[in-house]
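Form predicted on its own, single chain, as structure tokens, below.
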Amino acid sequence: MKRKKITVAVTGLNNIDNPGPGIPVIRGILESKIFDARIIGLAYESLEPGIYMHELVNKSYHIPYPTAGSDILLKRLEYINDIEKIDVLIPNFDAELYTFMKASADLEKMGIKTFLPTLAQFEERQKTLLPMFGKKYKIIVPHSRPIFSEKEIYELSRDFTYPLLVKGKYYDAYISYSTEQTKMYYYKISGKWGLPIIIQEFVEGTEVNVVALGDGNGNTIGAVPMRKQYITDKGKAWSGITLDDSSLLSLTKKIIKKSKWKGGIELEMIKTKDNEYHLIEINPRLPAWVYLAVGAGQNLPEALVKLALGMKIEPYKKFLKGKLFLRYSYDLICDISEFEKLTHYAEL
């Protein structure tokens, strides 16, 4: 069969030691036996990895930082896309996804694809609103709450016994056996993501991760549950092995059933010895191991491109056991006339 040939845009390039999916998104959508897909990185540094990655990335573009508001993106997508005519675009950071939500009609008029959860849904799994979310829909949800300030941390004991979990709005989790801990963190996330700082109740247990793509109309396109192997001092999975667990499958598609979600999703959680899944984050899109999906036999990137693009699309209705994925790292060697260039003219 003859592929279709698309060009579809991607952020997340920064394949580092904390990933960001975009590299395993695209190698998903490369994979594709439907499609001959273009692959335009859009990055926000100019040191992402990706951006040099030319197996993978056919051209990259810088792009501004969602605080730059959603007119400079769109100007910037509007330049970009009058060069490379993009199909779908692909945003992989939480941060910048509420940018990408408010600005998809105007990308829809441009003629570029998306499929990202609605406001509301995005808004409803925050962080600091996860409690109210396991209340809508009946999953059980550790004891949290927001803080704004160095004084609410030594009120903490009020409702929590140490060990509890620090943790951004947007990235970074540590695990804090004091007070002294939990302010040393306060300052070290909220220097780099801003406040609220959210305090979360430590859950003691084995952690248990789906990545899954929901329709938008309730249905569950795709879900491979994954258990952590090896973690990093930033708590990313550096390995993992897909999980026959029928109850954390049928968990995950009644939270994309009751909730509509639309869009990829990662659902964090902890497994108890008495069997209980204690939900303690959503993440609003594919995860840095969604190749681990593809590996185990659920291309979820090239099902959410025909989803964007309003393809007929069947459920997946299994994935290989036992699949195991091992990252690793390596020295990419590029020239510095190349870094030189996109510094100077925001592209390669």
Contents of the next structure:
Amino acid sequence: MKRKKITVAVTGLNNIDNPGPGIPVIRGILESKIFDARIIGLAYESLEPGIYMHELVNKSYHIPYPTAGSDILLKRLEYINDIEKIDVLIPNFDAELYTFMKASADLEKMGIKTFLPTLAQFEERQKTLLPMFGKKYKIIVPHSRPIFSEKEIYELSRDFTYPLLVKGKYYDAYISYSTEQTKMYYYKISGKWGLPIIIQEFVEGTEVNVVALGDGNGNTIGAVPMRKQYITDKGKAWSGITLDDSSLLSLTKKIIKKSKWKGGIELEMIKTKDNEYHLIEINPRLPAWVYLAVGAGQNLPEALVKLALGMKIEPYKKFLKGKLFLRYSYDLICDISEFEKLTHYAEL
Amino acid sequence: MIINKKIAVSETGFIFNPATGDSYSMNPIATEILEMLKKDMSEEEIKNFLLEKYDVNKSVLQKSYDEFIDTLIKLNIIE
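For comparison with the form predicted on its own, provide the form predicted together with the partner chain.
The next block holds the full complex; its first chain is the one shown before.
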């Protein structure tokens, strides 16, 4: 079968020890049997390794940080699109999604398709609103609340018992065993990601995650559950295994059906000793471990591209259980001229 | 005692629970016992077989056997 030629722009090329999902998403797309994809990397930093992975990324461009606003981003994308004629754009960072969602209609006018959650979907699963999300969709969610000042840390004992979790609004989470530790993490996280800081009840159990894709009409196009086998000091999975867990899959399908989720999603849950699932976080995009789903038989990045292009798609019905992924680090050697070209012309 | 249906046991004594992602390695005698449990052999039959095959006295075998079965139950390998 002749593969359809497409151009896909992808962010999240920071394939570092806390990796962005860009490279695994690209690997899935390049393994597609229906697409012959040219990959355009969109990077915020000059040292995002994906920029220099020429076997995976055909060309890369610097783009402005989300804080610069949609207008500046759109201008930059207009320039890139004039050269590259992008068919589909896949943003992969939580912190940039809002800007891309806001810009999606303008992107569409440029001929660039996206497949992102709606603003309402994006908002209601925010960490600060998770308890309400749980209530609305009848899902067990640990007690949590946002705090905006150090003063509130001293009042936490009214609502919480230690240990508890201290979380950033986008990234980072630490287990805290005392007020002093909470204070330390409060400043550590807020200095990086701003306020509020989310305080969440600590639920004892095994963390299990699901990567899934919703079509926006309530259907789950694919879903693969995973348990982290090896976790880095940043709490990231360095190894994981696919699970045969029908209850977790049913819960995932329920969330996607009820919320009519559109796009990639990662659900983070704690499975307790009593086999109860507590939803601790929803990430509104495909996670960095999505290539495990590809390896287990569900090419979710390819499916996301199909949905973005409005192609007909059949939901995946199965995946291989007991498939492991093992992340590894690898030194990429490149010439200073490449770095120079990127920093000077903002493209490589 | 019934072995959890989802549990996969290889000939080498590697156990994998696909529901939890847990895996364990058994020594040859543990593998042998699990094989016998799979064949629905009773506790008496298994112990008699082991007493005949290995140089072990009854009380030591009983203690070890009980400990092993307890571990299998705790790990949800048998019900």
